[in-house]
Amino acid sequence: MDFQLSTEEEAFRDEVRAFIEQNLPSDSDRFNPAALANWNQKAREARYIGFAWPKDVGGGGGSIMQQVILKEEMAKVKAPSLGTCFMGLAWVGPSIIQYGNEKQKQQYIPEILDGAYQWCTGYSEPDSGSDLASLKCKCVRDGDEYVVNGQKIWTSIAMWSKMIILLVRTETEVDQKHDGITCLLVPMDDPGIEVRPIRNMGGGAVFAEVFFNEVRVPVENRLGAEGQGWQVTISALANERSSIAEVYGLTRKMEDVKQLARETRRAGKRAIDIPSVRRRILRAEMKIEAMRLNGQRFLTKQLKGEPLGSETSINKLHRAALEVELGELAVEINGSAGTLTKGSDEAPDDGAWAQFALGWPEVVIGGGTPNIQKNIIAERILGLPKD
């Protein structure tokens, strides 16, 4: 495929610029919240925030390329992200788009885009996390309402999410597991709904359990037809697989690995200087490339007008590895004092790369395990026998 930008893509890329040179927030108001909303207020404005999403819901209209193109300019001044509802962005505006009706589109749609609230994920349950479509989460109608008991569990950003996109049972007799799942769009603060933070090991709080005790949800909050929640599934996890940001973003942790190197002394000399340490570096920059690679496949494919499928697991598994593998080595790099976290006097940059190297869960188990992406790749493109 030829990437070579026609003279309409080069004028975008210069409108992205000369938008990015007139709002990008300076660093000192990086984390300062009037900035950054006023950021997203310009940036809802011109249409980038969903910036592929169709027009008539309020979206960008942008063809594949001008997207990428976008991403890249953004990714090149680290700027801040386009948007404040992660999931809604990611997955769960899209699944709307694609399968909700008229009415959850005009409904929901503009929240998203405007980041009036967070969206959370009721996907795994504590025995069907890897193995989704074996969720037991009871979902029986009455009239009007589904009536929804069980558990949900590793929800992310759950304790201050409005709304969650949920997975839930409507049928036990299926001759195929995948069958008999069904797709709710409910509020958090529905009575019968209980959230449980769990605490992780760096000690933060980003997953939560999720309990649902005769939670009545209108009909009208299906996602899609009865039973077609796995296929809603399937969309909404390609889309966060196909994600091309990511490789922006550990090419920019990258850099502040290798420059923490720099700066580092070990045994008299820079970290950087050391050959265990520069043979690391190199192997995560050779994944790094190798995603950029597999990531330019995939845009070939969505340029031909092709559906993304199973390759994006790929993809999904080397940004598992690599979560780690960089968080390992800035420890490694840092030595005894890198398992410091924030408050201790000794702790490299306040215990930052404690925390990054603790917080590996949240990335690793999003959107399907090592192993269950080991799997996908087995049996969906080697054809290897099912597990």
The other form holds:
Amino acid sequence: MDFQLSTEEEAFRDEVRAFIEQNLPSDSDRFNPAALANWNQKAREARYIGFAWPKDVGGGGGSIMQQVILKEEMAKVKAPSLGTCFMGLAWVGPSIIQYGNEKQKQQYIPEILDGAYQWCTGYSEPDSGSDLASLKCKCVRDGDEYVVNGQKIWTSIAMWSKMIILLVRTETEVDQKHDGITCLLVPMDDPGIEVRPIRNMGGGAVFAEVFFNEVRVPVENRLGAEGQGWQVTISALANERSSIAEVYGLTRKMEDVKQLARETRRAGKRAIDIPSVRRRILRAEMKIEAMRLNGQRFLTKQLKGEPLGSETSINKLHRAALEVELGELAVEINGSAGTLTKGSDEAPDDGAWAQFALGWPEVVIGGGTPNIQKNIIAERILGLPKD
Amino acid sequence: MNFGFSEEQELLRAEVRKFLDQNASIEETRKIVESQEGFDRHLWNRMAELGWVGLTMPEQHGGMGLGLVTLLVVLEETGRSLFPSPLISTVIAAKAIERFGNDEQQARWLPGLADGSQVATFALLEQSDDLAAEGIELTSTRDGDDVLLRGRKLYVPDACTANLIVVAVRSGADPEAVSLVVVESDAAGLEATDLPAMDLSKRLGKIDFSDVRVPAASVLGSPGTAWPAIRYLIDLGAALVTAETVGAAEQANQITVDFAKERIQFGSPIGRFQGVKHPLAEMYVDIESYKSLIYYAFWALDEGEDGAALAISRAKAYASETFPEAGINGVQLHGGVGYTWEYDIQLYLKRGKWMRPMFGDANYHYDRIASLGGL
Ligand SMILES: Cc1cc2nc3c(=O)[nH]c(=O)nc-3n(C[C@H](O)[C@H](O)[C@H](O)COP(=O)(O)OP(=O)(O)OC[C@H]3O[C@@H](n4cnc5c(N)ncnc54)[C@H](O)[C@@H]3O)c2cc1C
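The form predicted on its own done, now the form predicted in complex with the partner chain:
Everything in the complex follows now, all chains and molecules, and the chain you saw is the first one.
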């Protein structure tokens, strides 16, 4: 065991720190569009956006360790995200790099890196959520075009996106439901596409239903081969591996909860001195530290060139539990005032905790539910029979 | 960056695994634990010959001079097999002598520990069952060139088999005025008695000291200043116990997984039902997670990192909260056969009972985390 960085790695860390020193927007500029645009332009020049991607497509060609260092340093200073095309950077880009033809790479990758517009993800359907491979969105070939009819749901940021990465069914008579699925890259401005935002329990509307009515998509917009859509999707989702950013996010939330527990008085005591509150804080911190170290073990595996598999579900389960727990803990610490939302002097932190406590489904449901993660561990790691 | 074991360490693991598979199958272990001593001296001597007992002891005294991380792989495997041996007790006592004893004391006692001819233990707890300095009440009184020890130690691991006992004693009124004294078990006035306990593979005993006379030269370090040393030994003990618990928990889960693949009810292996597979998956998540914590803690101990104590307490708290549950789940998921003496899962349930309070339960370690982390 050895947790030291090599000299080259230390040098890279210094480089990132120098970049941050020079370019990080000041606290007052954190939400200033011009400052953020400048940050992203500088990051683009330094190739920190798409840093893991190969250099020949415009990425940074960063090694695994360099990616870790970059993420860590950015997280430490709570830097704005690197790049603005969230889903493009998270999985659309990696899918295109792996399965796209030259033309697709040249067309889409630079735009994702530049954050020219948003991509959204059309996987889930009303009857196909956890059981994604059962999806039915109909797609028939007609000469040089595909004709798409069907519906997607829970499509995050569909209303603000210019493109959608879409899974459709091109074949219905298949032995295995994973066959016959095809991946298409579709412009959202087609007149046959209708987007209806859905209001979530927090009151906002960030996801939507998306309806496809005789939408014609050129065959050249297909990503990968016809019927290969499942592999394209799986390998793209497998790009979301390291939990470093999540661990830093949780650590920060944890600090805020501790601060809240120190400052809030309940029945004459500081909340942090209530044994059950204390215990919950200490236990959550212990889990976050375990997540951090689990991540280091996964990273060690990657550095040895071994592929990461289902063990990443370990940290997903921890994270899901912690997202709920930290919100609940904060709201409970706030007592009656914890029930208040933004809009009165009585609401702690102007309702920020209430908002947080209503936000966990994005993590807990959005990325594969805990039950599904447990099935993955039980079946793929422990070898128990499929249900 | 490398959060894994070296090739040598993996080889050692394979060697230990093979040795235990050949010599300490669970049937064999069941026989050993029912014997008078509760461990097999012949196997112990062979392990010592292979260098595993003296792994972390200094080379000039017959040890291998290796780090605790190397010992970790041995402990994971002994834990997996529930192998009954005084390895942890002996290692703790040897560390006490190595770190806090002078050259003469080291030369006198360590070679016998490294070569397996002597077994040692650390006697700390008393009637109050309190791991704080105040819990140490056994008195030591200076009498010429000797000290006289009077009192009773409880819950001492391997009390009846140890030849050498590192005893925590009180030498003054100040709460932290405590010392460490090495006592040979054949000293007049010393009597060790077995305390029958749930886990037969881990012997616990009480030791009565009725004016036991030991030379003052057997005190480790200067009298009355041993509290930091004892703190270190508690941390070390918690770390070693947690390392064994990694292997034990993995095996408990594996036994239950294997059973769930075989046992058919409602026309299918019960492992297909989520009420069975999900607790097993949850246990896997917890084991992997406290494993990461304890691996890091061992590294931090070897490196003398400031964070070692905090890391140990996190790992022990996590393990103490989850491993006993793995045993209970395991028995429950077996159904009726899980309740039988014959099936092995119950042995792991009992190991959970032993490990939970050993060198501090979750309550103790959460408090310690709070005090170390400035809550
Ligand atoms: C905030 C948010 C954003 C999202 N963004 C997107 C997006 O951009 N694009 C997109 O395509 N999708 C998106 N999703 C959809 C998300 O992927 C699905 O909600 C998720 O896969 C679960 O599917 P479902 O909602 O149909 O629930 P279901 O699959 O119907 O599940 C309902 C319940 O049943 C349980 N369950 C289902 N199957 C099993 C089983 N085999 N064993 C045990 N329990 C089971 C689940 O755990 C869950 O508790 C988003 C979801 C959320 C909440």
